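Just the one chain here, the form predicted on its own, laid out as structure tokens.
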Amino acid sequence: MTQKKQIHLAAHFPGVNNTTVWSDPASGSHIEFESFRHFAQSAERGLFDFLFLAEGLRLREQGGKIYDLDVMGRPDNVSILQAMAAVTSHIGLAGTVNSTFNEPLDVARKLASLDFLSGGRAAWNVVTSWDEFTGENFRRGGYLPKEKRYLRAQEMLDVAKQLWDTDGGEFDIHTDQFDITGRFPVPRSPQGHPVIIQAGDSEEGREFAAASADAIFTRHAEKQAGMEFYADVKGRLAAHGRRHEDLKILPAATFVLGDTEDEAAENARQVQYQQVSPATAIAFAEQVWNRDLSDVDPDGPVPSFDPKTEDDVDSGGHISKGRASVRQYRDPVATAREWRELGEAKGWSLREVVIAKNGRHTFVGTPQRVADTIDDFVQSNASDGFVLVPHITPGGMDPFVDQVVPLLQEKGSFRTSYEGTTLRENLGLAPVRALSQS
């Protein structure tokens, strides 16, 4: 019998965004060491590939003031997984580091370290920051335009390989960007070198990701707007000289799951009511209009007026700061047009569209239900599996680790014990060879 094709599932650590449901009694500390503890062997038990950590470099603010509906404040996202490496086994130990902000030599030897100490389950995942107000937190106040925010980002990955194939050796290195001469310090890794995750689905990420990626974790979970991503990112690995399967791609969601499709359902509304209070609601339409808004009834119709657009903006720049949100809205009017729209066809609120145009991808229903639905997405070529994130710090993964893989693995789409001893080999991804043997 052929065998199905294997999902792969990652565990993002929540404790940013209103996905979080701070409100609720189970919500516990987001930089408490048990917090991570619980998270990442929940992951673990559950067979997951990898615990995912993103990463915040400076506190956002909206209307001038830190924006305390959007919880921010992580710790350093290397020291945490030095420290999960202590209480776990088997699971991947995925890292956002920002490649704008750091310098190669560095990133490398940490990386390397974590490789180390983890016996083999480190990953990278490779951002370049899109704001100039976190840029002020660093480089003297500079700040790189997009274009060469990700040439930095790729020469800074070709050099962190070059460092860690030095297995300890010299480094004689002159790019663009980079002109480094010495002796790594750390000897080749057991993996050769961490795993290499891409986020992001601009065309310059989808080359990057196709370029240098192992996997890529992307915002295209549902099903069509899946399947074409996934064919257009995989089409493009043959020009770099990869195979299909030298690139994995995990969509982000999130679950609610019931006893049955009502209460799934039930729950999943209240779940969403919970993450969009009117304060949240005001707050993200302040990220379209880009003024301030609290006048205005969050369960009152859409705002009638338009957004300021980018000629009435002044010289202070947008009312929210370092909120990723923002830069989606590429043409506010329309954007605003477009609510307006929805809410008179619907009969919506101004809270019920930023509900409705603001979730992420959840899968509701029954465990059963999630399970085939997840299951059919990946056998589908939709994905290749998923970055899941619970709405709940640090329990809320529990539920689909003991309800949903159990059924996944009935179905003969998910593994039953861990294949290989490090992320490479459980991903099913090829061994690293040396850039002297490529």
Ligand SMILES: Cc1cc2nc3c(=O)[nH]c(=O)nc-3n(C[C@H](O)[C@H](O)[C@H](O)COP(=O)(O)O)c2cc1C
The other form holds:
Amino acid sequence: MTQKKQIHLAAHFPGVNNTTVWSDPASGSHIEFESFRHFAQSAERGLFDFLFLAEGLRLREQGGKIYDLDVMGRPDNVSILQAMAAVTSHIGLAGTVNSTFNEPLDVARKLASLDFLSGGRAAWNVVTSWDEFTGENFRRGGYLPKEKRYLRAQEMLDVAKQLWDTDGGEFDIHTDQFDITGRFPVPRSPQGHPVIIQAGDSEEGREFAAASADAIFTRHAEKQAGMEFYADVKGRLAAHGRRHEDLKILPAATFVLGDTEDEAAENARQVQYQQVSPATAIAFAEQVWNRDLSDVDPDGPVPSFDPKTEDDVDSGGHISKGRASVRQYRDPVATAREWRELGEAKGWSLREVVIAKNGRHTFVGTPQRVADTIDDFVQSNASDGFVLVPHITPGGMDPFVDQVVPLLQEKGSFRTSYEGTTLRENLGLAPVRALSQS
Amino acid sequence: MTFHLAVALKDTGWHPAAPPGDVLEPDFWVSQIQEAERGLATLVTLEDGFARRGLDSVLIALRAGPVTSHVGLVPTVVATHTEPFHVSTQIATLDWVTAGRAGERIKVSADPAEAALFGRRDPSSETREGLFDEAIDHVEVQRRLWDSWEDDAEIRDAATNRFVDRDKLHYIDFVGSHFAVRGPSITPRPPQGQPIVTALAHVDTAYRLAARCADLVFTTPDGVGRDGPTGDAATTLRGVRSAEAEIGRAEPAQVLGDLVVFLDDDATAASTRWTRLDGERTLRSDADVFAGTVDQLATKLEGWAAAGLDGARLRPAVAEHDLPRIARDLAPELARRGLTRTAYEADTLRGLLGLAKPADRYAGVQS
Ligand SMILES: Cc1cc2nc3c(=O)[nH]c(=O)nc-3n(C[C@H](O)[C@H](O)[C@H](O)COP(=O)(O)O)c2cc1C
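Can I have the other form now, the form predicted in complex with the ligand, not the form predicted on its own?
And the full complex, kicking off with our chain again.
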């Protein structure tokens, strides 16, 4: 009997986002180590491939003030992953680390150290940053223009791989961005290269992933969009001399469970209302309208006037800072019209429209229904698995682990024990060959 | 007052001919740090530098954090090539993970080989004073970032939908000659408020750095600094105190003397061991080297305590041999003589050092 296609699951620690419901009585600390320990051990109990941490290097602002509605405050990624390595033994440890505000030697050394000190479980989600706003916290400030940051990201990753491949030996590297020479202080780590993850959607992002990443973290968690994205990105691999199985496609996904379908739907509705408070609804609308809407009633209709458009979103003229989603609203006037029409058609308030536009949950249902859907998506090549984001810290993953994982195992599409000792092995990735050997 | 016993960990020991070990394995480090904790050490320091072979010391400390319970963890931070914002959140994370046992040793690097690894600065155009001034700024930025969230900034106020009170979050707006940092931190104020900053100092420039930014200073009595002999325990202590007086520092730093140690049942065995290892590769040391018995070392440290030092940071010459001697033989002897503690009396490094949690400099300040 041929084995069914296996599902890969990752657990995203809930963080700086309105999806995290901090007002729920079950919501604990998002910064004390006990929360990270609980979350990591729960995901490992569920035999997940890895834990995932997002990164943001400056507190978000809106209207020139610190955005105070969402959970905020987080530890340093690679540092907290290293501590979680001490209380787990199999689960992979994936940190988002920005390529603009770090140096290749330091990042490569830290990730190699994480790989050694976790016995081969390290992963790096390589991200760049698009605004000068974050740069104000760093020596290099905002001096690097936007286009150069993507260049730097690619070079940073290439250089890091070269450093790891020296096996603690000499290097002499000269690129557009880096002139570095010496001896890399760390020998070859257990995985050779920590697992490389890419998150991003643009043409450049997809090419970057097809050429250099082991996994891609996407937003395409619907079946049809997922199948299209999957076919597109997997189709790019051959041109880079890579095989279908060399790149895992993992959309971000949320879930809400219930004992019956009705109960699950009701739970999901309640979670959405908690995620979008009246104040959050106004804040989201301000991000589209790009102006102060504090005198608008969130329980009234969508504003009838048009958003401001004169500001250049990328050059810092936007009301909201440090938030990736503002890039979504390329055409705010059209977005506002869409919201208004939806509100009028359904008789919805502004808050209800915001919930409808932002509050979607990927998997809602009984544990059986959720297991069936996840399995169907993966078997239909809409993805290779999911990065699951619960809405409660730190216990939000527990119901999934206890109720859904056993059903996936029954289907024969999820492991019943870890196959390997390294993250690469568990993800079913081939061992890394050093550049010099290939 | 407790005389502090601290242990400095470096590779398999401070003697360059110490036998090799699994320095890339977590167990190697965890068991050494647990050994120091068995000896009721106040803290362990971890050597580091980008041009030396080995793992990142901040990450070693984090790996050990969840599997130790009392000992202070003090990794090395190279100010010259790192971002103060990143270091500040890394050390704050160590403090969160250990519920208040984090410190750091701030280090300056004038090594051209280390600069070449980063390729961002030309060491031939930099002065020693400039590098030290930059390190002082580095610590200042870290400290302001630690204070940039007031302790009670997180309010979870359901009535107004606000998770934090933004009036309790502060921009630090630091502008120096090497960097400008806006803040606030992304990491809430760590449990100790201010984790413990330490520095090793042999000579004037470094005494000045220590006076400006360290809570705890390591000196090298009867050692050899960059500019020659450092003098005895009392002299090195005076070096720190006069640097403090010069800048009008109110709270004096605690001062621990450094010493490389070979410990054996009889003094001849210890010095024979030293000579034998020196035959393979010579030990060159800034700190004085002690070879002898537990009793002799305890007596020497009593002398340091009498001279006014707050403790000793012992550097085991061969970790697998000398560290257990320090933890299992020397520590009980020092306790028997009433010099050191007989049990951990506090759960945080500040607590062990007898230091209160400092007030937040921004508390009540309007942003
Ligand atoms: C699912 C997902 C998660 C992301 N997480 C982060 C993050 O944690 N930190 C960050 O700075 N950027 C994050 N990004 C931003 C991307 O790394 C990238 O910079 C951005 O999407 C722009 O790239 P693109 O033009 O290729 O889409 C994320 C993007 C996606 C799609």
